[in-house]
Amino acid sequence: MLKIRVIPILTFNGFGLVKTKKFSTPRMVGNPVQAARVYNSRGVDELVFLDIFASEQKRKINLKMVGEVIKECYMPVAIGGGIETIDDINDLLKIGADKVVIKTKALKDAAFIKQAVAFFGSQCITIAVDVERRNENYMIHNKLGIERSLKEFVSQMEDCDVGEYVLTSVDRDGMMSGFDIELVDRFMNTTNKPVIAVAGGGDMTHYGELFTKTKVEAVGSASIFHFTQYTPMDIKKELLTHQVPVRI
């Protein structure tokens, strides 16, 4: 079994770090460069940095800020926000991003994702899958007015041969009440690509449950690091008690 990755998620509003609840009411939580410096000193496996308002506000991500964040990191970094063109991806890779994270453009134009994979390789292209539950159905959350089921969207992305997914439960975002195990389990049955499960972690038992009840091999978290005493190393130590392999 591959070693589990524990990945802090930094969400950015163009000025500073924010943390949302159910993708709304963003709360300021700090400076991205300082946060990256702290996580680097704690030896996290990877870092994901997302400008969560760039696409909605029709602006590009702040490359200067991204560059400063990346300079603090000696671990792989994935960057997302406002990606619309091949040049946008190239700009991020040139300043040191290891991967890019795309959602809005993927919903609007699957052909672009296929083009990006062909140009940069699957390993560079990560797709953000933000999911909300409606009765018994899982749908892709977006502000574009696009109605798309989880199954349909993932099928499109699989056809594009993307390299990885960041799977976020909108309903669990910021709630710290546990992961949506059913969602993660269902998603893992649709792909053999790496998946980062995000949203819901609030105490150590939630992480043990996630990795013992699903086949996911990476977890992304934010609130537990912002609002509790727990660190990524605490999560790894907890997982070791469940015989889940981690990098120490």
Second form
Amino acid sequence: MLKIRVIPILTFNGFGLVKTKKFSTPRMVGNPVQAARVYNSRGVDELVFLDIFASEQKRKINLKMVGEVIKECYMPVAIGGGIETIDDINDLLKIGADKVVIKTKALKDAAFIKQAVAFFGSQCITIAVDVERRNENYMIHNKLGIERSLKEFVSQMEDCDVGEYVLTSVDRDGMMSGFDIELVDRFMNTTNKPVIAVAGGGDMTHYGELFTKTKVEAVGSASIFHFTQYTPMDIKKELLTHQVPVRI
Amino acid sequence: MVAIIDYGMGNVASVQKALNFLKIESAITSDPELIEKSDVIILPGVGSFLQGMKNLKSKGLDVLLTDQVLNKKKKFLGICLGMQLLAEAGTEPNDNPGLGWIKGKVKKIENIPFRIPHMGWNNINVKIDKYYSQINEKDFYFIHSYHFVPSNSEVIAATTNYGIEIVASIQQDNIFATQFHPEKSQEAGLTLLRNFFNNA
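Could you give the coordinates for the form predicted together with the partner chain, as opposed to the form predicted on its own above?
The complete assembly is shown below, putting the previous chain first.
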């Protein structure tokens, strides 16, 4: 039986790890290589590393630093930030990334995503879906001024046969007040791809709620690991009490 | 020395990192001379079947590896796409020949009540325990949308359940292969690799 995945999300600003609230006010939370070493020693299921300012600042991800992060990891690693070309993806795979996470380029150029899937296989291409609720609508958050509904964006990405989604609620980012269950539930019913639900985890009950009320099979978290004593293993032990299959 | 075959299909660095951890000497290479000198050959790989075969052929590696493994009986490990390429054929978009060392075809996973790709940690049921002592039932990391369907079930070394039985590992003479990624499966994966190298 496939186990659910509990995945630490490391967000990077080009210098160090940061943690945002609602995608703003980044606060420094440490060194990425050290963090990766700790998560590896804790046997986490997977790691996601995102340079969240690369696209905005029009720079490439720092391959040397990413290489050092991956060196610490004997589990799968997904890397994202400023990916624009097939060569960018190749560079990341060569230094040991298993998947790449793409957002900005996917919004601007769906044809590129199709090309990347054809080249590397869908299992390699993960799409970051950053969602903000505006009035009664779910819209894709971005700094390009692109107006796109969640529904429209996902239907484009489904058409490209991408491998996975990282679904993040911008409104819940860093708030530690619980997941947007309605968003996750709705999203799970629009795709048959694996989804990592992100943003809102603050205590153990939030994780129980996420996995019992939606069909999601992976969760990503950052704040709870930075700002509380909880570890990924604590979350798994909690989920076991709800009969959710976990890898202990 | 272990030759990790470099044919432009993904994650060779992770395989070498795992071997370094186990203190096993290796080289990432497509150099025929070095491959001929090696004691063990590892064929890793992610991506499409068609592209994988194309890349092997463009470097003449299909012929060289077939000679090394089938004629010279060199110890061989295939990982993920490196297992699938051993089949007689892939089926998408239509039938394309593989290396043909193991009878069977690679097919798309479909008609299951679960999400595709099959992505994450799944436990295996061991059928041939040559390299799986102490790790039967353990979880390994899978990430694939296609699976190997062998003609002869006697080559199946392990299976995993994902709505259907999926072949997780193959064993035939000097050929060993895994659909999952041992180099990404932490303790269980490193134990399997250690068993593979320690066990003649």
